[in-house]
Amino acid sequence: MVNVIGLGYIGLPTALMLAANGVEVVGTDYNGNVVEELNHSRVTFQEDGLLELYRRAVEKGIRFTTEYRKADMYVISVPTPYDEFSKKVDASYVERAVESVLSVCPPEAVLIIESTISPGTIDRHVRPIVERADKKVHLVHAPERIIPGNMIYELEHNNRTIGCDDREVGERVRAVYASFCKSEITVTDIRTAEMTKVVENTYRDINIAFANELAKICRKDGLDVYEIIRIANKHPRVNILTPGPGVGGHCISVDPWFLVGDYPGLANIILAARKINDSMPEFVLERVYGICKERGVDISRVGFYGMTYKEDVDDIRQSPTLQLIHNMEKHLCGHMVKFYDPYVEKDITPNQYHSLDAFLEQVDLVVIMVGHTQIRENLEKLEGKLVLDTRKVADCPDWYTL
């Protein structure tokens, strides 16, 4: 049996996944209220296919509880955030995971840690935790691997790496995760595992950084920052990325600070991504002010279409949105302007609203935030808007980009 730890937007898919293919599941989470909605046949988050998944999962016999079980596998998927000041992970959740499956796991059980996690992290927080405890068990990472917006497929066509201790252990941890995964996965060690999938997402942060970094300098010298790109992609070795409002979610914007909190002084490149990414949504308030004075709008007729830090997800974590206002709370005026998100139906902010037409009625500039289908569906509806265009939805001579 396999007891998954954390039912979030990793966790959850996971444990359904592995049930709809046979394996035996308990899924485990602390919030009563996450489990009580699961018993009651109600998802947490929406996601193409999860409901579909979940009824595939409950047949095969699932279970959802607030308690840790008895098994022979544990897989732990719980928050990695980093410290603000540090830049290191915070290794928190994962430890306190280890100590509960610690208290109720039999001898020789499996330890899987899917949560992204920094280099050594398994050395110096969790290796401590199991041999105070004095219990033989065996500690593998398997990073997770998988979007919001795209998880189902993902989690059956993405490669997987299992970093062990013992090569017969990850082999049969590869058995588990080959009921449900299609693509190749790697075995190999632990602290491999570990610094492959923080790479990984640093490698894509800074690559997000120069498509943004060159926003900057052709806005600044007065230049089409998107046909410069569009050109100079014509050639086979190049591809840049395109610019946008900042990064967001738990893994692209979290994940290359582990390197610069555990490398400081070499990860530069590494940190001058972060820095430059970090700092679009303020890029973006200052197009927002340049376009309300030049045309003369009121702050309050300013509205931020999306508020998740992806497309067609309801994830909002780390989102630029979420970051912008922040920074407009500094200045003092987030509470004037307007937000819109189809996906996000908790108010998280003053002067959100719930419906698209009455959103629009009340704003004369339009700041595309998140290149939701259903704005690109929509089209039309902005006819007569002033459009600050931060995501590229449309080639729409009138409206400002980046």
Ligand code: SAJ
Contents of the next structure:
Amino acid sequence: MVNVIGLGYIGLPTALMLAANGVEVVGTDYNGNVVEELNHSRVTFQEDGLLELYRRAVEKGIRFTTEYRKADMYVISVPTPYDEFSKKVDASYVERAVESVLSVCPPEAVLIIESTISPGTIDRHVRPIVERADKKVHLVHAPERIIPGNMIYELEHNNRTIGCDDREVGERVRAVYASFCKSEITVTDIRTAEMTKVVENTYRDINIAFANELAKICRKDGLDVYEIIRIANKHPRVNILTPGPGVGGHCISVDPWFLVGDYPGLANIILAARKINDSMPEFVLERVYGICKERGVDISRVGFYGMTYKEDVDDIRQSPTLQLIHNMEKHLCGHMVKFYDPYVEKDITPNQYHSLDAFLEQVDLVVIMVGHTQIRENLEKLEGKLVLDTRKVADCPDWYTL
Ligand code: SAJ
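Now show me the form predicted in complex with the ligand, since the one above was the form predicted alone.
Next comes the full complex, and the chain you just saw is listed first.
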């Protein structure tokens, strides 16, 4: 049996996928509300195909509880927040989960940590706990790679990495993941797996930063960055990403800091990329102020469309819009502009609307921060408005871009 600990964005789909493919699974979360929702046939976040997968898993007998269970294998997918000032990973949730597992697990159990951790976390934070508990268990790091918005497909089709101390244990874990993963599963050591995960997200951060820097350079000279990227990408070895209002989410905007924090003086391009991406919300604000001045728009008639960190997800963690709100608070004008996101039901900020039409009625300049399908399918509603399209959702010559 596998006990999946932490039923969030990663743990829940993983638990469901294992169960739907015939593995006996108990899902554990210490948050009673999450367990209650799941026990009442409600999935706790929006993701394509999640509800259908949930139903398949329930048919196969998955159970949800707040208790840690006796199992041969544990998949730990609890949050690993980072400290904004020190930029270091906060492994306390992982530590507590490991402690709780150790209190119930049989000897020789396998503890698989899926949460993103900074390189060296298992040696520094987890092994000492295991040593203190004086119980023989096997540690494994199997970092997740799925992308919100396409999680279910990617769980089945992405290659995976399994880091372990002991090859035979790695092969056992591989067999369990192979119950649903149709792609290549590489078995390596734990430190290599930890580093690989952070390197993957850092690679993407650097590439997004390059696109964002190009946007700033082209703006300076009145060049169309999108056209330049489109043409450059026709080169067989060039693949530039898309500029945007910043980088959000719990991974790409966080993981590179672990390398900066642990390798000061060495992680230079990584640090520069982080700074460029973090500067984008402010760059959007500068564009907004410029357009308002040029077109005589009152700041109270400016509306930001989209608050999540990217399109068609309901996750707002570290989103460019939240970063921008934070910046505006410093300039004491955050309360004047308007916000709307079809995926965000909770009020995050004053002047937040819950209907697209009501929001549009109140604004003259719409700043598209997220390219949700909703706005792509309702472009006609933007007719007569000034638009700053930071995501290039449409090819409208009259619209402003980054
Ligand atoms: N973004 C751009 N321009 C682009 C691509 C992305 O501005 O061309 C922005 C997005 O809008 C978003 C941010 O970057 O704000 C990150 O989004 P993303 O879609 O690139 O990635 P995440 O954070 O949703 O998921 C990443 C993925 N990692 C990589 O692609 C290397 C995913 O596979 C990981 O599982 C996930 O991080 C994680 O949990 O680590």
